[in-house]
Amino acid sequence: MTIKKFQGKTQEEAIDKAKAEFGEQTVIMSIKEIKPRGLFQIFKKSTFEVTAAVEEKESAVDSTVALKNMQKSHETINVTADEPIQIPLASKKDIAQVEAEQSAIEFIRKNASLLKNEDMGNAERIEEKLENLQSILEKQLSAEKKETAKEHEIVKTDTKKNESLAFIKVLYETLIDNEVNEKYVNQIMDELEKVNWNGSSVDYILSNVYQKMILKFGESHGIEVNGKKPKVVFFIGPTGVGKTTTIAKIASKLKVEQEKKVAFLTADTYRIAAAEQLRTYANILDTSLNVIYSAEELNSAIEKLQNYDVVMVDTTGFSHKSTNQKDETKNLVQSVDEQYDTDVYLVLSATTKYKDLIEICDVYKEISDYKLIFTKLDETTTYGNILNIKLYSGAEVAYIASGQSVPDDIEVLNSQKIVKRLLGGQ
């Protein structure tokens, strides 16, 4: 008998080779998967390897004597094999095969009894063999079952990770393009992996960070009347961001939804339009307005408004690095009498530069603790920045502005539709 292996892409395409050099007398003996190792190797395919064997020819061959010379081959067969036998997952034609083969031991145990008395022994000994063979193949072929099973649960497994990973990527670099700042994206990235996100599905990744963004921002509220009346709210921040429009319409909301009673006072002397254009929302809101030019001033004004619900006081916008105008504000908020309740919002543009931004939080940090406003989201299409000085500053985002209509254009934050457009939604 000649045995040989014979390796090919399919276990068809290596039969064939073995059938090929051996002939169609060709016994295939075992098949074997032979997986691919290595870095790569999700990317290459598994190989097989045919052992085959053929009996060589004979002539005139008494058909008794054949009998006895397989009897004594069998005598010498070694059931330990010089490799761990592997049986794939059978294709109907490897059942084909399984079926003739137990055929064949079946009919080699009927006709064992034909044997002449004196190789009994010897025919106990080839059925205690074949018993041995086929408990080895019936137990590699359970166990090759086990082993794929639990190899496609390891394959389904990686392609949850790799494509969890790959949605993880692409909600960073989504943040990122919205411009928060990579500090905060990372501290986000840290605390999902603090969460079981391995293998989880996509809408749990970005539900887990959509939520944990929501809770980052906080509640928001707007201006409430609660205590003694009436409340004192002052505006602050740098020049040009709105703050004399975000005033009315803060104001034409609180008349007009909440029926509240609002007076204006404007400290900012230094911009000539200044005091008309807040006398022009006066005018239209039917309420009074007041100019005061020093701290002194505002308590006896504040008092001759006791009937009014909120006093809105407009601060004179300077740049961050202006030290005399910080003072002047600062001594003017600090200068409101006690008894009065009191409000600071400190008003910023979505637009100005994160670095800028940071600047001004810290000088008006210096003035008194505030609540943030942000204007002119209509002229960027990032919001990173809302976030950024909300966790860079501590402080509550009360309102957002989005253009220039009185009073639609302003809002109290709703954390959900920003969370929701930095997440690359609209």
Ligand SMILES: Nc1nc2c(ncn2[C@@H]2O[C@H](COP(=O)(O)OP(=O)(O)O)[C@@H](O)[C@H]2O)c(=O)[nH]1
Given for the second form:
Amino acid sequence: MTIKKFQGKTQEEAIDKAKAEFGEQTVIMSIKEIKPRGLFQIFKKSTFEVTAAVEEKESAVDSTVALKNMQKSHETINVTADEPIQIPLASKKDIAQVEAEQSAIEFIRKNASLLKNEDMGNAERIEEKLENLQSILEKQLSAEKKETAKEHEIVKTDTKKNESLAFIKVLYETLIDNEVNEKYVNQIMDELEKVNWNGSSVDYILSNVYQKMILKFGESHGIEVNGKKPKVVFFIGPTGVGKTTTIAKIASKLKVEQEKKVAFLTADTYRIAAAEQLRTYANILDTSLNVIYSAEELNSAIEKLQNYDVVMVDTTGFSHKSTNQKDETKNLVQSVDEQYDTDVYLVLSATTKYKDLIEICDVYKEISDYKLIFTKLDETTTYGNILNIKLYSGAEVAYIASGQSVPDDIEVLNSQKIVKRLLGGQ
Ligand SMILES: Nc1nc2c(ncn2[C@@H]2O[C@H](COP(=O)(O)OP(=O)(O)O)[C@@H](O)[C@H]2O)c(=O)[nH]1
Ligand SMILES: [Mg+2]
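Same protein, the form predicted together with the named molecule this time rather than the form predicted on its own?
Full assembly next; the chain just shown is listed first.
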């Protein structure tokens, strides 16, 4: 499959351009209105951008006619709606394909609700669900095969293709709905093109995309304390993202679950209440807290903590536009003595806009390489930015936090859970 964008003054013009290049086989994946920007925007009209796809292999029957008809009246497929989806009939010739398409959509609705109904179970249960999807599909397909007369073979082959195409469209829209950046959605679809999806079962396509996305997330680890003591761990990031709360959560887990000795240092002397907030946690966790007022004090402070496993360093949050404070944090992180095993975590809120996250990633990269922690997943319904930023930065997403509760609301990223969620599960 090849995917490309076309622009036009009207939707029709953009679609026509797509057809002119891709031919009648074109499948319109999405239509986006681009509002004019700038000073004179009120005098300008919107333009339209169409994302179109085409299969490279020629097929005996035009398998996309029905799908395109459906798209004209249903820009998005509401996979959760209870009422059956009506597909407008183009001509008698297409009826068989339209029926096939309708059964495909019906089928996808069932699969989608299966994904949606499941709670965030453990990895095995997710795999189990994928297997369930497969067995449901196999039953449906074998039932179809039995009732198929020889003369209908072509249409049935085509039904499979329609199913695949419609399902790919649903996946595409689900990822976009979850705010996975279009660039990355197209990348995933391009990779799918390399496997032989054509006529593959819906379940085959789903597990393929699922596995590819899990590979994109890669491995995630919590803080590992194996090497030389103490390990020094910095938490950097914008104001209010949850650095201090995250430190308390992780420290508590390290202490209780791994019986590690944890000490706190804070360089956040910018706000009066900041050190006090960490002191409160230090008291609850019965751990030591030292305040450092300059980068020069860092190594002597760590030196006094030689019998601790981990020293967690809280820093002043700063806006990615503030160069002064960036330099201070950079000095601090870079002044740590080389003898210490060091980790730097950039803490980001999942509620921050994609564009700002990109800028934050860039600015904090000047301080150090980092791993990522996403907080406030409980405050957003779309997790696309976690994948976007993972792919943009190439950094490991180590932890995710989904609430204010210390220490419960944090965990090492489970890519299977996140991917399932991005694919429409809950
Ligand atoms: N809803 C929600 N709130 C969080 C989460 N993590 C931190 N917070 C809250 O965000 C606010 C700022 O947290 P804080 O740790 O002081 O942020 P810092 O300025 O980066 O140190 C506090 O009210 C926290 O309780 C989270 O995962 N979900
Ligand atoms: Mg703080």
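Positions refer to the first chain, counted from 1. Rigid core here is just the name for the largest C-alpha set that superposes within 1.5 Å across the two forms. Remember, predicted model here, so these are calculated numbers, not experimental data.
A displacement of 2 angstroms or greater separates the C-alpha positions of residue 50 between these two forms, with the rigid core held in common.
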